[in-house]
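Consider the single chain below, provided in structure tokens and representing the form predicted alone.
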Amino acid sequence: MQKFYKLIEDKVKEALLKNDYQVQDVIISESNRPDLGEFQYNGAMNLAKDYHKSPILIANDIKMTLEQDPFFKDVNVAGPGFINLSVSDNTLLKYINNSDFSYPKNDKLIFLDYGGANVAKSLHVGHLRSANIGEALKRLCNYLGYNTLSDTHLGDWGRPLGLVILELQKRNPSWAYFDENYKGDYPKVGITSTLLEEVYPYASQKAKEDEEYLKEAQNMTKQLQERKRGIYALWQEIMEVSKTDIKKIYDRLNTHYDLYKGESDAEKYVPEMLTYLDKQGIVEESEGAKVIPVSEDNDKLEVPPMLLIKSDGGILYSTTELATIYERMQINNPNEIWYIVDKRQELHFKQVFRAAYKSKIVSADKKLVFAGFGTMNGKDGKPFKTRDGGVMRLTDLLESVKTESLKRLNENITENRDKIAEDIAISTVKYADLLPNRETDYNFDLDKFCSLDGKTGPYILYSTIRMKSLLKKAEENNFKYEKMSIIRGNHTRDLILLLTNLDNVLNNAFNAKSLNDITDYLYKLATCFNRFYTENIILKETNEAIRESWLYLVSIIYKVNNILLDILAINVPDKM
């Protein structure tokens, strides 16, 4: 991609050198005084300290050099030495006509862990943000040229599975899975997601009330983790059903994983990893348990040791988490691993990451990244709940948004109403979810986010469809638009200037591991386009050069819009 801000920075740096001012970096920003200029350079103040010279004198030296360059149409100095820059029409035309929005291939491999679904349970609204943010970050990485691998890291190996299998045994003791003398292949018993959704809450509640039942569940979990033949075979059937159900919901969210591994995969690496850790000499005894001390001298708050093995010999979630990193480094050897998880897990991941570096499971040149996110709450600011007080299922949330989308859909649309409503619903949920900074909690207001006005998914879709419709009508009229030769009309220049900031937006999103820069940029782009569309009669313009320039600009805006929506995993319907 042509990095427009870099072009300006190079021009300013060249002007500084011509005036004998030595600098390492030049940073250009969007002007906060658009009445004075489109871009701004504030470095004269820092140079004044180094050269013992008034910043306004330095700024004027730079101004006099830059205004000789036809790249700029205006250069002026304001305040104590702020340099305001506006570029020429020819500069913008050259940019738009040579616009290439692709990025070169990067050999770096980024492994993304997001989703975090639990087997034998329904996905609930708490799973939404991880899936949305993780998928968008993966697509952003791919667009910027990085190689990626994604894994949902299923919760498939702990006590919840022991509870489910125990309750299934109590209800169906005659199943071959529970016959220790059974030989041959086990016949499938028809496990369904509906059955699992009913069994787990029941078993979980019973374990809280009945200590004997809890002990039985712990024993069943032990049998599973020892891979006892019948128990393990039943677990495999449960896994098959759960994965199918989980994939359906993720597919609905346009969330797709390269891997569907889980704790069970990492568990196989635990013995090998423990042997390795013992050789490293970093494991200590503590009250019968084994721990890895991970505190550092500059910690402001205490960071407890990572518990590796309990006093009873059992392993913990942190153990399998470290084993997962061990497995990934052994098999995939990524340059970076990003964890897109609830920000309340920060301490857990801090302990695991430090243990991974301390043990040299992860070398110092590799990056482990904790990208914690805030929670999505209801309109009242409280966690989403069902009418009976339970956590709302993700499918129920999506259906409620889809129902509202159908109500608002143009009544003249008779074909594919359900599919269009689905696309609008997913855009509504995704855009609202990605709009705030990743770490921010936010309230999901159904009426607000389904609206065609303001920062909403439907507004962005409507604007995109308007662009597509305009270009289609131009094609029907045989209007050609192969380049932009003139800048005329309201908001034309504003749109091009917005495009020049695209590279900054994408890289800011990548560096912050947050999509709010992209969602905000999409809104600005849509709003500016709609003003441009309203105030210029594009298809009826009789000046061919102006009409061709406008249409070419719209085609570029439409292209960028679709690139960004694809990064956010939002589909655009044909109409709405």
Given for the second form:
Amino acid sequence: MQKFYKLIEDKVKEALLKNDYQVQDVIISESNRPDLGEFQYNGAMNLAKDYHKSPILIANDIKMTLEQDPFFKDVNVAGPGFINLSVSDNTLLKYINNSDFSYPKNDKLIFLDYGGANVAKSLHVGHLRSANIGEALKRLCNYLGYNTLSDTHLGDWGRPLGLVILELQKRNPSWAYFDENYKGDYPKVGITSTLLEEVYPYASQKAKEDEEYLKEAQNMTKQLQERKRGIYALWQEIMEVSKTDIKKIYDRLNTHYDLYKGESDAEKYVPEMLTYLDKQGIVEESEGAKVIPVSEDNDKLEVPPMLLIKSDGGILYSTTELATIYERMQINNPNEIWYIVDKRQELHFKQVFRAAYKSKIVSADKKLVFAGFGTMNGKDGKPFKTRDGGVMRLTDLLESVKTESLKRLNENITENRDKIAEDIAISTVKYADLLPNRETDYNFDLDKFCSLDGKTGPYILYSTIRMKSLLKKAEENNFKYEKMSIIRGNHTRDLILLLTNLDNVLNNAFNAKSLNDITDYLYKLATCFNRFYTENIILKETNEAIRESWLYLVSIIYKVNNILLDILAINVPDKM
Ligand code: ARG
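Counterpart to the form predicted alone, namely the form predicted in complex with arginine (ARG):
Let's see the whole complex now, leading with the same chain.
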């Protein structure tokens, strides 16, 4: 990746040195006064303090030096000492003709934990952002040269499974799974996802109303965690059905994992971890339970101890969480682990992370990162619910977007309508989901998100297809486009300038662990391209150098566009 901003920063730094000004870091930003320049340097004000000199004089010194450099087209000073810079055509041509957007590989390993599906419960709208943000962050890391490992971290070992198994037992007491005296392999009973989808909400509601039932369910969870033969075998059947189902939805969302591990895998590490923790001497008894105190002196709000073992000997979400870190450090030893989880789980992670560092399960040079995300609410800003007040299943949400996309799909398209509508629907959902900052809540507005105008998935797809068909027509006309030799026409320069910002956009997204800079950039790129496309008659241009330059630029914009859509895990249909 060519770092265009760095190039300018080096030039300015050199000019400063030449004028005997010493600075550590020169930071160039995009100009907020495009009428005055394309880039901006605001460091003269700080230097003025160090050198007891007026900033305008310093700015003028720099201006005089930079003006000599053909790299720049215009250098001017505004206000108290802002330096505005514009680069020459040659500089931009050189940049675009040598455009390389790839990053070298590095040897860091980032482990990403996202998706968070729960076995025996359907994925609901709350799981959407985890999958979308997590998958995109993983792809971004890979693009930037990092090695990654991804894991769904299935919720497969806790209370919901106790509930489901108990209810199945009540309904089918004769299943071999429940026969204490049964020996040999258990015959499968034909668990289906439809059955599970019905059983869990029923059992969960019942446990709220019936204390006896709740106790039985807790007992069932314990039997599962003790791996009682029949119960464990039934759990395995449930797991198989549920995992297949979960994978289907993740496939629809272009979300793929290296690992499909879960709480149950980590549980195997619990005894070993407990021994280790005991040796570290950080476990304390509290009302019969075992805890790890994790509060720190400058906590504004008290951070309660992390619960390790309940007084009845049972383990909790936090126990398997810590054991998962223990497991990942033993097996994969990543440099960083990123958790893309609902921001309401922040306290849980704070406790677990502190316990992990305190116990030295994780050494201080490694990073545990909580990347919490905001909620997707209904159009009215209230939690997203189905018409009858239930939790909205993710499949139902995707179907409703697909139906709407199909309805809006151009009638002239007769082939592959279903596949095209699916691609549009997924792009709609993903783009809308990744558009707000990760931590911000947003409201789901079907009409707005499906619109062909504005910051929407369909708008981006439409523009991408337009780029592609323009290039196809150029090829049909045997127009070559191997380089850019001249900058002419409306918005041509703006497009190149946008490209020079790509490296910043990607790095900002990586640092913030949020995709909003990328979705925003895609919108800017599409809008600028569409203006360029409408205002220049590209294929009919008779000056070959101009035509080739435009087409070459389009080919680069198209390429960058595809790189970014691929990072967001958005497929582009052939037509729409
Ligand atoms: N299964 C959890 C849920 O639905 C999310 C899991 C997130 N990942 C983790 N390592 N705890 O809330």
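So that the term is clear: the rigid core is the largest set of C-alpha atoms that superpose within 1.5 Å between two forms. Remember, predicted model here, so these are calculated numbers, not experimental data. Numbering follows the first chain given and starts at 1.
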query: Large Cα shift (2 Å or above) at residue 181 between these two forms, core-fitted; finding: yes
